[in-house]
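Have a look below at one chain only, the form predicted on its own, in structure tokens format.
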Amino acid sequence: MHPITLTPTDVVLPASELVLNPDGSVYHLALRPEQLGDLVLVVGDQGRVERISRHFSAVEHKVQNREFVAHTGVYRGAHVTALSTGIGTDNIDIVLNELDALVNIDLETRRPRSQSRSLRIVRLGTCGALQEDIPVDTRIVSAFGVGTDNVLHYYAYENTSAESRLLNAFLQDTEWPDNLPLPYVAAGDAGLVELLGHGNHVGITLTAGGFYGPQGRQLRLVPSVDGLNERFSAFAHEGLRCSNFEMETSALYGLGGMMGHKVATMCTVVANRLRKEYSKDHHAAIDRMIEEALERLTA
């Protein structure tokens, strides 16, 4: 996914658009540029930040504002930030724009920098598998994110040919219902997907706008489209299957790609939706994912 255009470097961003705190930090994340690592590990759960930073040889900075918790420190000589995003693509919209502002906007002059900087941003999350042969407690790396939310429709972008092929096939093969938002497709960074995907499952990730109805769960309320998950599980494209449901990857991939950052998602499978199974010890499985990701990303 690429931006159709970017804000020119001579534009001064007003205080109402680029909102900063009194100490010069970005509004929601409460971080200043010097407090951000080159590798950013994003997690939904605040508690997972400490599960990452406890592996650091030194923690240099900690901050919390609302649901956003950040620990920046050193792991094997690399400066790493562990950051909680909360749940959903709406929060990813906040996180990606503010991370990008920290490295690609001069916060004093309020102008975009002429030379852009690319971060590595990797989501370490949890998900529900959409394939019966993917066991709980294993890991899935997302080659593509298919957004069934609507965040990216508010940005001016164009798809790559691979993204367009996948989107067209997905709409046709799933007989996409007219009453649901039009999906969008964004690819992860190929190098990171290859690095993290070795020995793990690699597939197409569906990003939902909610946990219950948007993922086909039925409690008291009945989903508007019956059997949609079965259509997803049956879909395959150019050697990849629809592997899992989660709630952040499509916006991470779309916004990250447009901003020029290298992005990827690795998720621990805590539920298999077809087999109706849930992990008996997902915390231990998440810890294994964190350790593997840290080792591979700092090697």
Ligand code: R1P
Given for the second form:
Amino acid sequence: MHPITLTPTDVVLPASELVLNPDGSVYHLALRPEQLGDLVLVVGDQGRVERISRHFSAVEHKVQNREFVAHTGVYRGAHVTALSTGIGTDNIDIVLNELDALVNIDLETRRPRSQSRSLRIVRLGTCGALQEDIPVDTRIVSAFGVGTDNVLHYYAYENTSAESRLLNAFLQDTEWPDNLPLPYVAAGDAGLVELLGHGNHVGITLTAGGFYGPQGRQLRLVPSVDGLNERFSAFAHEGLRCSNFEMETSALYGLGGMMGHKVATMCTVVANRLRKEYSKDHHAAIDRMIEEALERLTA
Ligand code: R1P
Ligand code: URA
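The structure above corresponds to the form predicted on its own; please provide the structure of the form predicted in complex with this ligand.
And the full complex, kicking off with our chain again.
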């Protein structure tokens, strides 16, 4: 996904648009530029931040504002920030814009920098598998995010041809219902997907705008379209299947890619929707994912 255009570097961003705290930190993340690592590991769950930073040889900075907890430190000589995003692509909109502001906007002059900097941003999440042969406690790396949320529709972007091919095939093969918002597609960084995907499942991730109805779960309320998950599980495109449901990747890939950052998602499977199974010890499986990701990303 590419931006159609970017804000020119001579534009001074007003106080209402680029919101800064009195200490100069960005509004929600409460971080200043020097408090951010070059590798940012984003997680939904606040509790997972400490599960990452416990591996650091030194923790240099800790901050919390609302659901956004950040620990910055050193792992094998690399400067790493573990950051919780909370749940959903609406939060990813905040997190990605503020991470990008930290590195690509001069917060003193309030102008976009002429030389842009690229972060590595890797989501270490949890997900529900949409394939019977992907068991709980295994890991899925997202080659593409298909967003059934709405966030990217508010940005001026154009798709790559691979993204357009996937979107068209997905709409056609799933007979996308008229009463649902139009999906969008964004690719992850190919190099990171290859690095993290080795020995793991690699697939197309569906990013939903909710955990229950938008992922076809039925408690007391009934989903508006019957059998949608079966259509997703049956979908395959250019060697990739619809592997999993989660709630952040499409916006992470769309916004991160447009801003010029390298982004990827790896998720531990906590639920298998076809086998109707849930992990018996998801914390242990998540810890194994964290160790594998830290190892590979700093090798
Ligand atoms: C739902 O339970 C949450 O778990 C998944 C979903 O994407 C959603 O955020 O990811 P995290 O475990 O990273 O939060
Ligand atoms: N996170 C999700 O969004 N869905 C699942 O089924 C499991 C984790």
